[in-house]
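The data below hold one chain only, encoded as structure tokens and taken in the form predicted on its own.
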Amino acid sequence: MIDDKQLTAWLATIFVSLAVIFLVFPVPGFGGTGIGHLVGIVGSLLMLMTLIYPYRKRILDKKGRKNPLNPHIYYGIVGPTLVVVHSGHKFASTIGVVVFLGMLLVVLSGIVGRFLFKKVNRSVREQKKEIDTLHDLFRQRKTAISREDLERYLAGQVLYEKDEAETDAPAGEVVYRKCRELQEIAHAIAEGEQAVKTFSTVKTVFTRWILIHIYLSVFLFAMLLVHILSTFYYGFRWL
């Protein structure tokens, strides 16, 4: 059974592969038909449906659970992809140019931030749950160490002590790797709490890209209220 993730690749990869096939290959007079007409429409619907999903985010503050975003992600791109069928690649209009590629930045923005978004969310989510596991084993590591051999480890001193519990071996041997084990772990943590700190800044970084989602989603909003009404204006063709 296909999940959410693939059916959205899925989507995805035929709105790019529609884009492409109708640039190479337009089919001009098809947007000014009865069925042409009526595919941009339901496209245009689509589109206009996925103001839902921050309506109730913004508006009624509903999130998470509450409201999903892959039904946002389903109109986004299944409406385009009607419109582009719609449109055929015919570029007799200006308005109808401006809001093909308005709508093609809006839904290729929208695509690479919640890809890239997701993996760095939980990039973050990984890190710190490796980090918690970390500090409770640097805690159990550390009470088997006391604080005076730990000093003279640290300050690169020689441990000769014998060590009853492992006669195999002289104490200091014994006490060197643990002090370096709780090393390594301290260093292991800290790398892992600077990965986290790179990571929440490539988050900051993605949530100004959905701004610019949000920005470029307006405008195109915009265009296609021109272009609809422009189209009223002048007449349907296949009236």
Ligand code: HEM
Second form
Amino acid sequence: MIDDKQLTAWLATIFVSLAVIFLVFPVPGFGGTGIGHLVGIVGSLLMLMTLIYPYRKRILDKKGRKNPLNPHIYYGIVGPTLVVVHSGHKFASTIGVVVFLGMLLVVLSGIVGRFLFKKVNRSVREQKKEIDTLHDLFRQRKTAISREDLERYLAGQVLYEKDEAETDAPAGEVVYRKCRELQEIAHAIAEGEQAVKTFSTVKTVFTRWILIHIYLSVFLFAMLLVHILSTFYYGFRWL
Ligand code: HEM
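Having displayed the form predicted on its own, please output the structure of the form predicted together with the ligand.
Every component of the complex follows; first up is the chain already shown.
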């Protein structure tokens, strides 16, 4: 069975391949036929259905599992694929070409957003979880060491390793090891927090990237509306 990620990759490949095929081997005239119009209408309706996701997210306040992104992606790839077939890649109408290019950019920006944004998101979440666990461990281990021992260790005065000749050497070694372990946990926390900072910066970049996707979508639907209205105005060729 193929999973969602593979399905998205397959659909995206089909979409991009079709777009390229239609650029190289145009089928002018198909979009104006009865079937051509039907394919275009179904494709446009599917594209409109991509708006269910932002509607549920922003208006109904459904997020996360309550509002999965996958249907959005499927409508957003299958719809434009049908529109590519509908277009037959005919350069006759300027507005049709603008819709086509706008759609191409929306889908491509969506695909990039889907793969990169999700990757970054998951990494931040995982890192934060790891840091929380390390914080818990740090707190737990800290209670087993006295403040004085820690201060001596940090000042480089803890020489328990060299205290072997002394009678309390084994106990001293244990304290030394505990201090060192605590220091290593602290280092791991600092490194993790640094990594989260870097990921957060990248995440900001992708949040902006998705904004581009949204602006392009607004542009696409505006152009689509003009395309549909002009088709009504100039008439259906097959009528
Ligand atoms: C006609 C095609 C598409 C349209 C009109 C469209 C439109 C939109 C809109 C309006 C949003 C904003 C959601 C919000 O309110 O935050 C959005 C988000 C998003 N879209 Fe699309 N999209 C399309 C196709 C795709 C495709 C093909 C993919 C991926 C393969 C995709 C991936 C995404 C991702 C990752 C988000 C961000 C989700 C989030 O941050 O909650 N989109 N899209």
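Positions refer to the first chain, counted from 1. We call the rigid core the largest set of C-alpha positions that still match within 1.5 Å between the two forms. A quick note: this is a predicted structure, and the numbers were derived from the prediction, not measured.
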Query - Displaced residue check between these two forms: residue 40, CA, 2 Å or over, core reference - result: no
Query raised in the report: Hey, does residue 183 budge by 2 Å or more at the Cα between these two forms once the core is superposed?
Result: yes
